[in-house]
Structure formats: C-alpha cells, structure tokens
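Single chain ahead, written as structure tokens, the form predicted alone.
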Amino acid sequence: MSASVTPLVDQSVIERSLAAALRRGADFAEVFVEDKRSTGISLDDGKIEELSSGHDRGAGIRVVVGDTTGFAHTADLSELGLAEAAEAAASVARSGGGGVREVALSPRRAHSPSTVEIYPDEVPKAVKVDLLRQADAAARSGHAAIAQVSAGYGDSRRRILVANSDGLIVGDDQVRTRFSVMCVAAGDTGLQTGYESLALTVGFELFDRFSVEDTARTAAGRAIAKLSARPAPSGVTPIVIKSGTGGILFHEACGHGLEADHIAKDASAYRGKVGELVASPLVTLVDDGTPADQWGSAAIDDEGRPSQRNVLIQDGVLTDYMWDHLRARKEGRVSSGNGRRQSYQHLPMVRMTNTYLLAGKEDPEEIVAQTPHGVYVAKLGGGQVNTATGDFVFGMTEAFLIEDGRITEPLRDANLIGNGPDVLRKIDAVGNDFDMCPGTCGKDGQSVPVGCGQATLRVTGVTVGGTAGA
C-alpha cells in the first residue's frame, strides 16, 4: 500500500506559504498539515460512561533561521490563514534581505507498512460499543470475585501532508484502532487489578484478528491470579523477562538515551560512545517504524522521512542515535526518520518508533529451567527514567518467583530498580519468542504511539522493591 500527498491543501497554496516563509531570509521552512479524526468510548460497570468523537484540523509552520527557529499554527487552513501563520512563523528570521525565494515541490509517494481492510469511521457505533458490552460479560462470567470491569475502544484516522523548502511534498494516511479491559477482583488480600489490550494500525479488522473475550478473560485471569499473591522479595536478584512488554524498559531506560536530541544536551548516558561496548554481545536494538501493523509504524515520519530500520545498537556495541531533520541536517547527514509530533499544534522532536531487542536462538523454557531462583516478569508497568544516567523504576504488573528453574507462585506488584545501561550488559540469555506490544511515549509533554518488543531474556540481577525480606 502506498501512501500519496494527501488532498489536504492545494500544493500552489502551500508553495505560496512556503515562499512567504522564507522571505525574509529564513535558511529552512516547512508546512504540516494534519486531519484527524477520532472516537473514543468507554464502559464502566456494564454503562457506558463516555463516547466522544473529535475532529482536529491545521496546520504547523516552521520557520529556520540559524540556531533559531520560529513555530506557528493555525486551524485556518485558507491560504490567508496560512499565510498569517507563515508570517508569525517567520518573525524570528533576520530582518532585511527583503529577498523573495520560491519553492518548487515534487510530490513523493512513501510505502505505508499497513493496509486498512474495514475504515473504522464506516462502522455504527453500536457495534462498537457491543464489543464493550461482550468484554464485561466475558470478564464476569466464571469469575464471582470480578468486583469492577472497565473497558475502553479507540480509533483515529490522521492524514498528514508535510512540505518543505527542500521541495518535498507527501503525504500519509494512518488509522490506528485499540481496545483495553481492566478488572479489578475482589479478595482476602483487597482489591487487585488486572489489565490487557489490543492495539494495531489497522482498521476494524483488528476484531477479526483477536477476540475481545479472550482480552478480557486474560484480564481478569490476571485479577484473580493476584488475590492469593504472595510478597514480592527484596534486593538483587536474577530475573526472566517474558517476551512482549519487557520491551517498554528497554524504550524508557536505553531508547530515550539514544535520541540525538538527548546526546546535543549531554543529557544521555550514551553521548560519546558509538561504537564503544554498551551491552552484553547478545543484544541487538532496533528502532523500526516499518513493520506491518505496529503501534509505531507509519509510512513516514512527522517531517516527511520515510520510515525505515535503524540499528542502535549492533551485537552489543552502540552503532548509531536516532535523528529528526534539523538536527541530522546540523551534523550533515541524513534524519533516521525519528521526527515525530503530536499534532500540527507541536514542534517535531526526535521520537522511537517501534523499538526492540532482536530475539536469540535460546528456548524460552530452557531459560527458566536454567535459573535456580529469581523473578519471572509476565507483565511491565509505567515507569520513570533519568536519560542522563540510565537510572530506573519500573513497576511489575505480573510477576512470578523462580524456584528451582519453575516459574511458581505469584507476586504482588512491586517495582524493579535498576540502570539500563547496567541492565544491558546483564542480560546473558536471549529467547527465539519475540512478540511486540503498543504504548504511549510521552516526551516534553508530547504523547506519540510507540511499540516496543523483545524475546524472552535474563538479566542475571536487578534490584526488586518487594516487601519480603530478601
């Protein structure tokens, strides 16, 4: 499926805007325009509590002068509207010059990595919310300790079109569509809560492809599982992480450190060592907006980029960060396709995409069977990272004690402490079971969909904040 310039605005319109940007002596300038589309609904005790639709529609002028760069946006998307905005835009260029420079733009078409079957825009809405209705039953039935379901359903359709005074001009169309239940069980132990979603960039196809009971049966399998829970132990200990959601550590506490934007503020643990030894030989990470259907995967970047594969980190040695325009174009090189935003109301920053460990050649039972004790990880949380020293704090949603290679009984949730850098260079068994989950990344108050994976994998020792002594 390719994806073309999006009708969005006619191109002598954003030509015109691009030569208003630029006329007072502007070194770059660039014009986004966005039109997104949204539904959410969500359920909450068998009623439903919410449903909203939304619609978002502008444009974002970007306006370099040197070091400087001036921001515009605009809901107004005529060509006086964009003209304003190119002027406010371009208000930090230098004054004088009074040079007039024009922009000539040669559409480009980018591959989109997904195909939409079912436009989810074209499904009633009460057919979504049965799905809502069908989890909540699903959750219940079997389950007399279920106390509360909550279930939410989510799609969007942004169509983007990005120019530049390079002369690029293209465009992408992405729909992306989720659905999450979380429950809440009821016990001896007090309440315990269980989560799982579904999230790809697709359409309504997604429902075809997974069923909603079985989301929230495993939701609430998780619920109850941690009604007879036992404390987590405390202090340094080895342990498993199940293939999957493991991926998020490795986004928040090494991802975030590789962006270039990090590396220019020597705010990264990783500034200055491409090249250099980072990890143990068994990791290989990846930065990946091109895999079909994931959470972070698009046809382009929110700067015109076509996505692609970025290899960070290469058997262990750190080879590459991640870039957007502006700061590839100061180091003379080329954007790695990182540049993502918001919305047209958001500058671009540097962004991951899908990022994950590649998987290894292990059997991911072998790799419980050969650890005598420590922590299986089904399920990772949120967490907190300090990018300049690699230090973190993520929460277990899902955890189990190893005892004598047997992954046993199950732990409360309780946090893991640690550095990611150090993580890294600990991991000395890598699974063959690689899988991939959705999130959200949140940075300098922008929120993007990101996906994140790994195999199954050992780090032979992180500290867990548990309450059982060690």
The other form holds:
Amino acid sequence: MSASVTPLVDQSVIERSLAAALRRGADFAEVFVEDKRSTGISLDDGKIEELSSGHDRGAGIRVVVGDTTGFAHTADLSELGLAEAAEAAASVARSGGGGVREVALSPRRAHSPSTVEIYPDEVPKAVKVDLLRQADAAARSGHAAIAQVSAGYGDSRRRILVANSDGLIVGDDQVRTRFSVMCVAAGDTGLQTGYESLALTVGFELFDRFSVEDTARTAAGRAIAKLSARPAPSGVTPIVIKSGTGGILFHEACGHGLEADHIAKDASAYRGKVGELVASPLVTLVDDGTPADQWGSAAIDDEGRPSQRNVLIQDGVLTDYMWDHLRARKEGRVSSGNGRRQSYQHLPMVRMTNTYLLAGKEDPEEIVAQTPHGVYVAKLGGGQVNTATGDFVFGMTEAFLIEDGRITEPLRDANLIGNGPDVLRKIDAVGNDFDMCPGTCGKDGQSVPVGCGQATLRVTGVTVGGTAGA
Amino acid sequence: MPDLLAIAERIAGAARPGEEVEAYVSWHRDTDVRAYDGEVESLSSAESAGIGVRVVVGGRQGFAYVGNLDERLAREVLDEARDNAGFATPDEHVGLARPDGVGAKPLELWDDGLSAFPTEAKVELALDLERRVRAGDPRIRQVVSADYGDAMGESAIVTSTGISASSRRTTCYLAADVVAGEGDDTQTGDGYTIGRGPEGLDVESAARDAIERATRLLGAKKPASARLDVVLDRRVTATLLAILAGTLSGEEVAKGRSLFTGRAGEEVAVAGVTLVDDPTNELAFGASTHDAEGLACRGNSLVEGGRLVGFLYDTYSARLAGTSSTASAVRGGFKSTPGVGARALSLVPGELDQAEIVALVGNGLLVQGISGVHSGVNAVSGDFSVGAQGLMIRDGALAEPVREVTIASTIQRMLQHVIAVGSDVEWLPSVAAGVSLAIADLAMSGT
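Switch from the form predicted alone to the form predicted together with the partner chain and give that structure.
Once more the chain from above appears, this time first in line as the rest of the complex follows.
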C-alpha cells in the first residue's frame, strides 16, 4: 500500500530555482526540499504526559564554486522563497560571470528497501496512547522495586525531493516508528536505570511484530538486575560483547574514521591505509543503507544517491572509505550513498547508514566458555571517538563479570576506553549469531538515525573504567 | 524582523472558555562560515522561525508546532494541540505559568554591532583564525575546521493566563579544531572565543588555546591504573556542573529519579561547595530575562556551604512538589514543551588559581578533557565513568601527558571529596561556568 503524494514543489519551479542558483557561475547547485510530520507521545509517572505533533517544511539550496559551498534555507516553498534562497546561496560565487545555464531534470525512481503497511498518520491517536499504558503496566507488574517508568512513542513521515545541476531529480518517502521505555529501580544501594527501545523504518505494523510489554519488561529487568550490581573493574580485561548493541563499537571505533571528510583533512587514523591489514582477519565491516526496515535504511541518501552496500573492511583489510557527493567529486569517483543531513536546514556531509560486522563461525556460548576471566557486555549505551587519534569511549549499560568461563555477577554502569585500530586487531573470536540495533549519530551537531549490528565477539583486552580492582 | 509578540497574542487570544493557551514564537538568523586551507569551505546564512502551542484543558496538556510563522498554519497548530490535549491523563498539577509579581531584570544581551557586521568581515575572521593556528606552532599538522558563527534571535511567549514576555539576544563565536603531530604521534585540541558581538571576540586567544591543548598532549602515554586526586580544568568542571543540573531538577527529584531525592537539607558536599544558578548574571552565556514559560528569571541557591538548600522548578514541577516556580523552565526552541533546567550555574570561587591548586594537590592528574559523558555518567544512580586526557601532576607541577584512561567515581562521592574550588571562573558556552576544581580519590583506569 502506498499513500498518494502530491509533489512537494513543481519540477518547473525547481528547474528555475537551480538556474537562479547557477546564475553567478557555479560548478554545482542543488535544491533539497523536505516535508516532515511527526508525532510524539510521552508517558511519565503513570500518566500520559503529552501528545505533540510537529510539521517542518522547507528547502535548503547549495551552490558549489571551486572548493567553496554556499548554503541557504527557507521555510517558504513558493517560487519567490526559493529564488531568494538560491540568490543567498549563490552569493559565495560573487566573482564569477556564469551567465544563463539551463537545467533539464530527468526524474528517477527510488526503490525503498522498507515497506510500510500501516501509515502511522492513519492510526487513531488513542491507539498509540494505549501502547504506552500497556508498557507502563508491564514494567511495573511483578517488580515492586520499579519506582518509576517513562515511555515514549514516536512516528515520523519525511518526504524529500532532491534535484541538482547534474539533471538529477528524485524523491523519497521515509516513515519511521519507534518506542522506548526507561525504568528506575530503587533498592538499598540507591537507584538504577534500565532502558530498551524498538525502532524501524516501518509503519505501525512495528507493534504487530514486537510487543511493547516485552520491551518494558526488558527495561525493567535491566534496572532490577543492577540493584545488586557490584562496581565494574578498573583496568585492562578481555570483554565479550553480545550481538546487537555492540555494533556501536564499530560505528565509533572505526566507522567515523572511514568517513572521507575526516580522511581528506588528515583527521583519521585510517588515512592512507586502503589495502592494508587494519583489523583482525575475522573482521568484515559493511556500511549498508539497503537492509529492509533498519533504522539507517532509505531508498536514497540526502543527496539523491541510491543507498548501497559498501564493504569497508574485508577479512581485516581496509577496502574503501565512505563518500558523499563533494568528497567523491574531488576524487573523480561517485558517491557511496553516504551524504546525509539532519534536515533541510543543514548541509549534507559524509555519514554512516547501517554499519555492521558480518557474523563469524563460533558458537556465542563457546566464546564465553573459553574466556576464563573478563567482562560480558550485554548492552552498550553510546560512545564517542576522536577520529584523529582513534581513541574512543563507549558506555556499558548492562554488563556482567565472566568468571571461569561463566557469566556471573551484574556490574554497575561504566565506560570502556580504547583505541580503534588497536581494538580491531584484538578481536579474536566472532560468533555465528547476529543482531542489529537502532541509534542516533550526532556528528558535528547534526542528528541522523543510524543502525549498528554485530555478532557476539571477544576483544582480548580493553580498559574498563570502573572503580573496583581488576 | 516580524512582530513575534503580536503573533503570539493573536494565538493565545483564541483560547476558549475553560482552556489555557500558550503561544511560543521564535525567530533567528544565523550565519556560519567554515575556513579550510586558506579558502572558505562553506558559508551559510539563513533565517528560521516557528510557533509552538500548548493547550491545557481539564488538567490535560497537548502540544503542536510548525516551523513557519504563517498564521493560517498557526491556527491549524492550535487546533492540533487542542485535539492532542484530549489524549493526556488529567493531572491537577498541569497548567500554564501565571504572573508571580517578580519583575524582570533588564539585561543587555543584544549587540547592534552584529547586524551591521558584513559577511566579508566574518569570512576574514574565520580565515584569520585558521592562519594564526597554522602559523602558531610547527607541530600543527592540520586545522580541521576554523569556524565563525553568529546568531541573532528573538522569542515571545504569551499565555491566556496573563503571561506576556519577549526577549532577544545575539551571540557570535570563533572556534578551531586542530590536529598536532610529532613523529608518529597525533593529538587534537580545540579553542574558541565567544561574545555577544564581534567586538567581544579574541581571535588570538582562541588560536593559542587550540594550539596549547593539542600540543601539550603530544607524547601522551597510557599510564598504569591508580587511585589518585584530580584537578578538573575549567571546561571539564562546566561539563560536570551541567550534569549536576539534571540531578537538581525539581521534577526529577519529585519523581524519584534523582540521586538527591529525599536529601533536601542534607550535607551533600564539603563545606567549600556553594552552587547557584543565576541567569540574571549578564556575563553568563545562558543569561536570560525570562524563563521558557515567560516568568522573570531570578538567582537560585542550590547548595550552600555543602548543604542542599534548593532545587530548580518550572510551573508543573513546582505544583507537583507543592512549591512555586523558580523560573527555571527551559525549552529547546519552538519544537518542544518546557522542562526544568539550569541556565547559569556557577560554583562560588575559592582563593587559588589553577597553578596553586596543582601545587596543593601535589600528585595526581590534571584533566584537560573528558569524553563519553552521555554514555558514562548516570544522573540517576550517580555512577560516573568518563574517558580522560590530561597531564600528570608530580611534586606540585605539571608533568607528562596521558591518554586513553578513564576516571571513575560517583557524583555523590565526588561532591564529598572536593579539595578546592579555583578562583579562575570563566563563563563558557554552556549552562555552567568553568572553574578549576580539585577532587580527591578517583579511580583512574589505564593499563
């Protein structure tokens, strides 16, 4: 099923806007039009706190002259509004004498990897509200220690249209639905938190596939378990990372360092390393905007390039970086479909989509069994990297001690710290399981939805930033 | 600039009997210039504006926004917010702010010089910053970005309950991200300068700051794990205070989600710790005449001589806790409803500058920067574990640089282990002021 969609802006208006953008002389011009409607509902303290609806609509116009980009945006999608934005963006080309340049656009079709069965805007608000109540009840039932529950529902529909002076015009209709639960448990040792979320590029059928009660119980269970947690160790120890959220390790530890903008500016530890062994031979890393329904998937990127699957590291050897339009153009190649932006008010840059490590051959339970002593990380919460040095941190939000090859006591939250290139070489076991998780990447202050994934794996030594003796 | 107050008045004026309506209308114009390798890499300039409407009826709140000032769309937004209100759970504490008799202190947050400042001069500042950084030290290998940015903005809040407020501000900054190298070693640093207008910018200090932060870490090694005392550099303290702000939110406290729940009046820190949030201090980056619900901002004491004396409240959390708003409502713009937050937190300074504090500590770690704050600090449990880089302190002086370590403790424990607050208060682009801060006995995890 597909909802009927009126064009965001007439093609002839876009053509004239591009011509206006090129008037002072430019190498490239682009119009990005966006119309985004979103709904958010929050439950807190047992109450439906608020339902909010939002509507953002506008266009961003980019003009490139040599190595300089001019950019302007407007919420006014009339021909006049677009012409003014085009003029402002073109002002960087003040010296050029471009003359008239016509742009003839040839529409292309984009094929979405995700199918939407039930558009969230066709679902009554009351039905969405009920999901939150169900989650609240499930989180509290059977757990006297659950002191507080907050839950959030969100959906969005983002229609985009990208046209540029190369003659491209293409659109996409992106639907996202998400749900999250945060629980606070209270005990003799103080307060602890547990979190779980669902998020896919699908419609309301998300809730036919997943139960919000299960999501709530998972979050509650995490908070409860940590009430009896002991402080995490301090120092270097082997870690086994469960499949799923561990993908954040690759997003941070090497993904950002493989973005072509960091490479071009000599701000990456991976510069000049294509063809070299940069990781354990067990590591094959992919960035892929095409898997159905995943949080970082889309038909096209925000420069109109079809999403594709890019192998970044093959059997430990660095094969390629990720590219957006401008970085690729400089190198005389094509974009890898990694040009993304938060909204029409932002310039695109090189961004990841879904970044994941391919599964290996080992039984995940065996990996734990063959680890005499260490930390089992069941859930990672987020991280940060310095691409120039490769140093990164990421937080464990559900972790356990491994003693004599068995998962034993829960540990309190702590950060792990390591160096990307170093950690990739220290991966000595990769499981035959696999899972993905949703996330938000905040590069340069712009938030975009991304996916991460990996199989259960072991790193022979990472510094765990707890307070207990290792 | 459009008349925001008039737009807000028309929307709030459409409230029906038994209904409270709040219109928040904002507009801003931003310019951003990025210099790279002697050229302008990007130049963007744009206006944006929007309207956020809250409707409260029968203790139920609904919200809607639109990224536009079109009044036809504004009426649709009001209808949508009204419809949304019907789905909330009735809550007697929900309601809009009402005038509380506190007058707004006039603040000079607007610099006319900014609107007259030509784009060419903005470009030149960014290029100048890049040149100074590149020329400033032979070990600077790369200036990843040298940015000039400015913003001028205005917002208006009008409610059907009698609130009518507007405020405007300008800000501008210069910032550089640099990579320094020596042999195989690479380190990064950043520096910035910020002001209400271009007159307030100090290009040279931003350049020097970026260079020093990157070069002084060259040669950094990962040290062995140890328990030690730390001195937090000013920026790091500001980050720590911003985290603390979340735990002092009256809403989080009332809902049992703060490590300070049930601890009002207790000695939560050593006697040398006094913490205030005073948005009426013009020096503060977050200074504001009004809060995000239109009440006049005022100074609020939170910790006095180590004793927990107050929390921050907006209208809702104040009613929940049976007290009155401290005018501490903040919002992320027209797209969100107000929540509780600090704007201008600062520790009352002590007597010693950073060098004297380093001498006092004798042996430990000067923390220049931290990372992983959002993943490693839990404001509910108080668990604190962050990545750190900085310089070892040996025999009262700065010694070798260290990297790839974490420092860990709990927020509760850190407050009880403050050794000294510096005299070097600096207002940063944050909700908190920076000041050097020495804390005893953290776990440093290295090799």
